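First, one chain by itself in structure tokens, the form predicted alone.
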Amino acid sequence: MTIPAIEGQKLCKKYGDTLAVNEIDFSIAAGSIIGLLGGNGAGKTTTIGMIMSLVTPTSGSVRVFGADMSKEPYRVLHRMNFESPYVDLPHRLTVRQNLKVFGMLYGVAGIDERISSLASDLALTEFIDRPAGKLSAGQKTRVALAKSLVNDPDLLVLDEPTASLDPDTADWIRGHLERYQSRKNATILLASHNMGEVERLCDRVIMMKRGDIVDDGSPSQLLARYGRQNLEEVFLDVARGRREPLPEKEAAS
């Protein structure tokens, strides 16, 4: 039996009287690219936090490569990494120093060679020895992606990976992610508000609203289910509750 890359069972998180994630069940196959979508307050960030062992579930469980992340995260953390342009690296350290620190934390062998490879692949060479606090928003995004790839992870969790990038650079980053996933057969969990990005990259989309999973399917299945031309329209339908999915027979016709 193949072990899922990520599996949530009755996964629940409460903050006082606020229910952030409401006993959700999901299973993500290894080697897939999954979009996690929802408006602000949908529960995406909390779900990601529980997957990464940064947030302890109130009840239920989440497993990554078979390891219970609330009890034995040490078994798999070295196979995972996370990227968000909204999480700053230490400003006084240079890009090289930041990558070296994270590489050492992950026990990466040949870290200097790995940094050189990432600098070349992600066009960091020009500012590799510049303090992180003196980078532009787009440069910071590329460095954050390099940090997330430093340990060559089997599971890559991305939160808005192309935020603040111009269209050309964003397209290049998406291409890099596609090539990385193909080479590594990595699992990628992508939270994004860029629906074009989700349509391009994702095999499957999980949609959340107020802590619940309200829909789940491939981009083409969701478009057919809601009778829409693009995922942005589907997202608005779900977020605003303005349109119910079509009956199964009608969606398939």
The other form holds:
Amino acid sequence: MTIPAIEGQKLCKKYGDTLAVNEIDFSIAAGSIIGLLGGNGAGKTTTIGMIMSLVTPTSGSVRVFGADMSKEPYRVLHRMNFESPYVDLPHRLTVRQNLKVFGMLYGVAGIDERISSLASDLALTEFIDRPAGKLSAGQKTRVALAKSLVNDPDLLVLDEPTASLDPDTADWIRGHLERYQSRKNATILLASHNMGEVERLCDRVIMMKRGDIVDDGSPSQLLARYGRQNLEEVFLDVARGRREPLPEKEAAS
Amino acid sequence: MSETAIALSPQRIGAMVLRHWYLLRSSWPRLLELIYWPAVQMVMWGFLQIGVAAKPGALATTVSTFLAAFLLWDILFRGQLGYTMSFLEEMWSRNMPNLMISPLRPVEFVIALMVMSIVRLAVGLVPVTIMAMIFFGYNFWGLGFALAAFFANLLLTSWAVGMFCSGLVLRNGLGAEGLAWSLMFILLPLACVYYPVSTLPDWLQPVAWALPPTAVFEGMRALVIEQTFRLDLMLWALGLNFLWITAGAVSLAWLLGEARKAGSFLQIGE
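Okay, that was the form predicted alone. Show me the form predicted in complex with the partner chain next.
After this comes the whole thing, all chains and molecules, with the earlier chain placed first.
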């Protein structure tokens, strides 16, 4: 039996009396791109936190490549990485220094060659010796992406990877992610509020609301299920509770 | 965590040391800050010694103990600050989640912070001791082997306090940052830095003796005033430090666990 890339079982997180994630079950196959959608407070970030071992579940478990992330994260952390615009790299270190430090942390062999390769792939060469704090938003995102790819991860978790980017840069990032996934057959978990991005990249979408998984399917299945033209409309239906999914037969027709 | 959580990687420790070395090298205010306060205080105490030494009597020896006490206190204070500052740099730069999701084990992170506290201490203290020698003829290094014993004990205490402070900041966010700066000063009156333990009221003396630095400062006074190296005091300090380091490590591990439960890493910087 193939081990799922990520598997949540009755995964639950409470902060005091606030229920952030409500005993959710899910399984994500290796080699897929999964979108995690939901409004603010839906539980996406907490779920990602538990997947990355940053947050301890109140009950239930989440496994990554078979490793329970609250008990044995170091079995698999070297195979994972994470990128978010809400997490920074040290500002005073140059891009090269940052990548070298993270390359060492992940035990990357041939770090200098790896940095050159990333610099070439992500167009960092021009500013590779500039402090990370002096880069534009687009450049910072590319550097953060380079950091998240430094260990050639089997699982890449991205929290709004194109937030606050101009359409050109955002499109360029999406293209790079597609190429990476295709080359590596990596699993990518993507939390995003950009529905176009999710529609373009994801094989499957998990929709969350108030800590629960409220729907799950491929973008085309979701469009058919809600009778909508795009995922943004589906998102609004789910977020505002204004339309229930159509019955299976009707959706199929 | 599984047993692999305690497997050490020199490369990962080296990576963290390198990360902070890059930072230190790139920032002259940080370098200046390391040297500034020890230098200012050394000058102040040095002039005091000169003034007092001009008068005959036992006061000159007393001032020598003051100067040694000041330099040893600085090892304790800056050792803790060096540890905690390197840690706070990760919080300030919002880099902590990146480290926590990397294969870097907490124990490796702690060792890297310890190494950086020695580096920061060396950058700050070595030039100042040389200045003390050049300008005031006070040879701090003349304490010899005893200095190594004092240094090791003070550094161990500073790391124990540093571990506790960093745990508090991890759990409570940068709101607890002030503690990192001020906590060590609680020890200043109780550890009898500038006066013997016998100066304290009887009821407070057991509290003083429960602090590892107290034995170091008593040992320093025995060395400077009586030219006697008190091995018993150093062993007492070492035994206490073992307990303190254990308590620091346990508190850090507990606070790290609490931070994970509270989701603190998702709100870094707040």
